[in-house]
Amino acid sequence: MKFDFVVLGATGDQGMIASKDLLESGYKVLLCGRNKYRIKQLLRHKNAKFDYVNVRDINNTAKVIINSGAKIVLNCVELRLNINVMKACLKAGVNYLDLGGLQEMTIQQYKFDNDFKKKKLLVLLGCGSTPGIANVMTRHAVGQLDSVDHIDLGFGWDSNIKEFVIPYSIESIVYELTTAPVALENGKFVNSKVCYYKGVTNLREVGMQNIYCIVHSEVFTFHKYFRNKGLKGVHYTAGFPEHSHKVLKTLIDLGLGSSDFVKIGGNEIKIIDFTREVLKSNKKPKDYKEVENVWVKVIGKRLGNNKTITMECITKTLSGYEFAGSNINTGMSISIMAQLLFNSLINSIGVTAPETCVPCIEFFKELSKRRMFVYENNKKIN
């Protein structure tokens, strides 16, 4: 069988959701590897099949990509990973997307930039919800003004249950609150300290929550492509529960999302591995739900007059991906992505983001087929 995805990180949340999400729309796709158990039920359709890949071996990962016949890459692996399978598929020569690198690894992907262009590839970075839905909103928002000063934007989050359930990848939840944060103000970029906290804010489904300024790229890919258009500050801030932040905070506290290793019974285990797996295992309380509301605040000038667009997507748990809650949105995104640039709306070569070529009223239209509703100034608008 030819596909027309490949879908990298398959086992994990991110890549389940995507997966299912490109087969329901009636495309082929080869899922990719390490844990085949987890993804029986999307192997039974008849569009769907499996191979082990470990993204550390490029070259076995680039085999596998040319044998499958897919021309698109969806990227939905740890961060940490994002150059091996950019090698991987610059190597097999195919387009690549990813659900972003926060800032540190999103500027070591630009350096291959030139190697794409020259094959005629796209790598589009930050696929998901943020980076991903947020870029593409601001987009339609920056795209209605003449000049753009300032950009705030997030995500919050909550459910009906206050109990903890990891609300996404360990491992980026983990660097987002213990690494420094960048910001830009008066037109350049600034260090913060850690996770510091913003105040509160009432946001649409979610209600009032706490906001904390965390790393995260849209600072930066914002700053590349806007500040042409007078671009002086970006801040980025997230909203967690209180039941949920408390519970991360203690986990970070304890050590347990260090990357360093301990011996158990002769064998060496990284920690935040174990911690991973172990809340991999944790099921959700029954008829649990979440919302999430990804925001976008861009002030600016249009006509002469201060003019400030509010753009918000509103997810919620969707029947059939109740084990992913409101993450739909992240996985859901770069599904969508992927097909537009498979049916040639996105036309783009070399290492961009979504804000630069990702179609609004296209995207925003297979968002509310998958009751994903975004909000421009408080009115629906798809």
Second form
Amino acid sequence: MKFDFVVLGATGDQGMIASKDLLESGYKVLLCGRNKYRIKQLLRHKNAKFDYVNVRDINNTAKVIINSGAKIVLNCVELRLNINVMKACLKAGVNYLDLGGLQEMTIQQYKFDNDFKKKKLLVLLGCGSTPGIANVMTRHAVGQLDSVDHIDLGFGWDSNIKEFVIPYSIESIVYELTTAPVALENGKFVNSKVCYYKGVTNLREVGMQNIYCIVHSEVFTFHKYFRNKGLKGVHYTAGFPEHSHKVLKTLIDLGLGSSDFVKIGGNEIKIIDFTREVLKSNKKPKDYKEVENVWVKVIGKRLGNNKTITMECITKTLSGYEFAGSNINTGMSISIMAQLLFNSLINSIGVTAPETCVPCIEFFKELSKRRMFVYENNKKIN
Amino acid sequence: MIGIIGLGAIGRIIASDLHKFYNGKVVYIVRDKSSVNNLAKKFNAEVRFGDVNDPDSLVNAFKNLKVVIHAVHHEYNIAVMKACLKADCNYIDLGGLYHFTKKQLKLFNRFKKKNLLAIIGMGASPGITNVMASYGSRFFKEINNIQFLIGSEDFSTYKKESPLTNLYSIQTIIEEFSWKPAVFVDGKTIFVEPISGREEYKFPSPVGSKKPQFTIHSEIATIPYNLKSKNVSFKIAFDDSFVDKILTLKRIGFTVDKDIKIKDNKVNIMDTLVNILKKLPRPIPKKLNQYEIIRVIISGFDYYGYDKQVILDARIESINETVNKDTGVPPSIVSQMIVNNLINKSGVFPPELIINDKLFFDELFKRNIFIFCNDRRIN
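Show the same protein again, this time as the form predicted in complex with its partner chain rather than the form predicted on its own.
Let us now look at the entire complex, which starts with that chain.
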């Protein structure tokens, strides 16, 4: 079977969501990963097939991609392996989308811009919820302004049952909560204190949330693409419900987010791997539901007047995707962008981000089909 | 000769106490000899190799020792006792968290037959608690209730605090928070939920109000039978923030005693957690100043048939040292009693049946551990 897409990391949560969305949209998908057992249900689909891939082996990854016949790869593996997958895609001559690389990895990824441009291939960085939906919403808002001064953005979420469920990849959470965030202030990147408390905010559907300044790639890409519009400031904040933040903080404080190894009965165990597996072994409470608000506030000028545009995307736990909670906005978003690329609605080449090339209206329309609703200054627009 | 197996935090306190109060030879038994070379040099002790997982190595290490103080974890109690039987030496440990204690008592005849003595649970609690209960029991014709309560307060200043300030072995604490505590009620042992019974209790100053909780402990395995009390309970208080952290780990599955697959390896979740927590940086004190109160409340009828209540406190003020000294000091004292032939029985005994309270309290006094009976100091 010739495939339309290859999903790397298809056995992880986001890979599963993206694969399910692609398959339900009628595409042929090669699901790649290391633990076939986790996706046995998805593999019952007639358009799905599995291949064992360890992306640490770049040559073999490229070989699997070439043999699939697909021209688009969705990279849903851990972000520290993004460069490996990009190299495999370059070798295989295919387009690449990923879920983001935070600031550090994103900067490394841009170094491949010429290589991909030469081959007329696209690398679309940060195609999840944030980065991803947030970037397209920003593009939509910035497009309405003559100049942009400042962008604040972030996310907040909560659940109906106040029990701890890991909200997204523990590796990403640990990185975000332990790395000094970089903000753009007065046109310059500045480091601030790790995960510093920024106060309380009231978010649509989520309610009051404590927000914390964390590291995220949008600060870098917004500066790259909107500085010619006068952008001087970008701040990124994350909102966690108190019950979740407390647990995450405890895990980190007690060393359970560490990448160090611990010796157990003659085996070396990576601590973060242990933490991930223990957390994964917890069952979600019955009838557990989440709601997430990804938001962007763009402050600028139009026709000489000050103007603020607030964009929000609301995601709730979706029937059939209960395993994913509000995380569907990450896996589904990369699936939508991949489909837009497949259908030639995205036409860029080189390494870029969604705010430069993803058509806003078409993207929002697809979000709406999946019950993710976008608001512009309190008015639903999709 | 007195041997100490295990030179961790408590083992080192025992070593220090023996250095101060014992003139005979002391032998340190460890897996990694280099880890105690400096200490041995400082305290003029001999170092021998011994691994609790390798019984033969223990028998070799115990040669010619009069008594072995076992300061490794309680899961090795039986193995070390058996090595003592083979090596013909007496044995002392720091407790068996109820379940191990029950098993250890079954070795009574084997120790008796070899004319050897094992004293089990000879730290602070169990240990000082048992001797205090035994002392207090003399005022009663009939005992209705014995309550053990422990509270402490840390007034130290730190250069650097630790994310988890555990006063004793983190493995023991995790087990205490996970295993169902035994409580002796109306003549029967029942098991209640871990961390239950957490209610405010006012200890004397400077400890003040704390929230002690039921905890699995060795005292319940022996005291009800030896002191003939109808009810016996044990509670210990931890800081709210400490309890909160351990409870968080418990709620999200990190304290269960079962295996999990991590890539190609299977590991026990609780063991792995303990190993990770052991790697946390220790606090760096500027000035240590800790205070602990070990309280035993006995109620019942006196010899005239009147209601009676006796409150015994061990008050441990630790300036420039940790309150853990109350766990390290008793085995040192009792090992010296054995060496000096002040205890001459054979078999396996908990402290309440074998320790002369007067001699023991006098020795505690020398270490600034003061015993009070109904608020009157008795040592």
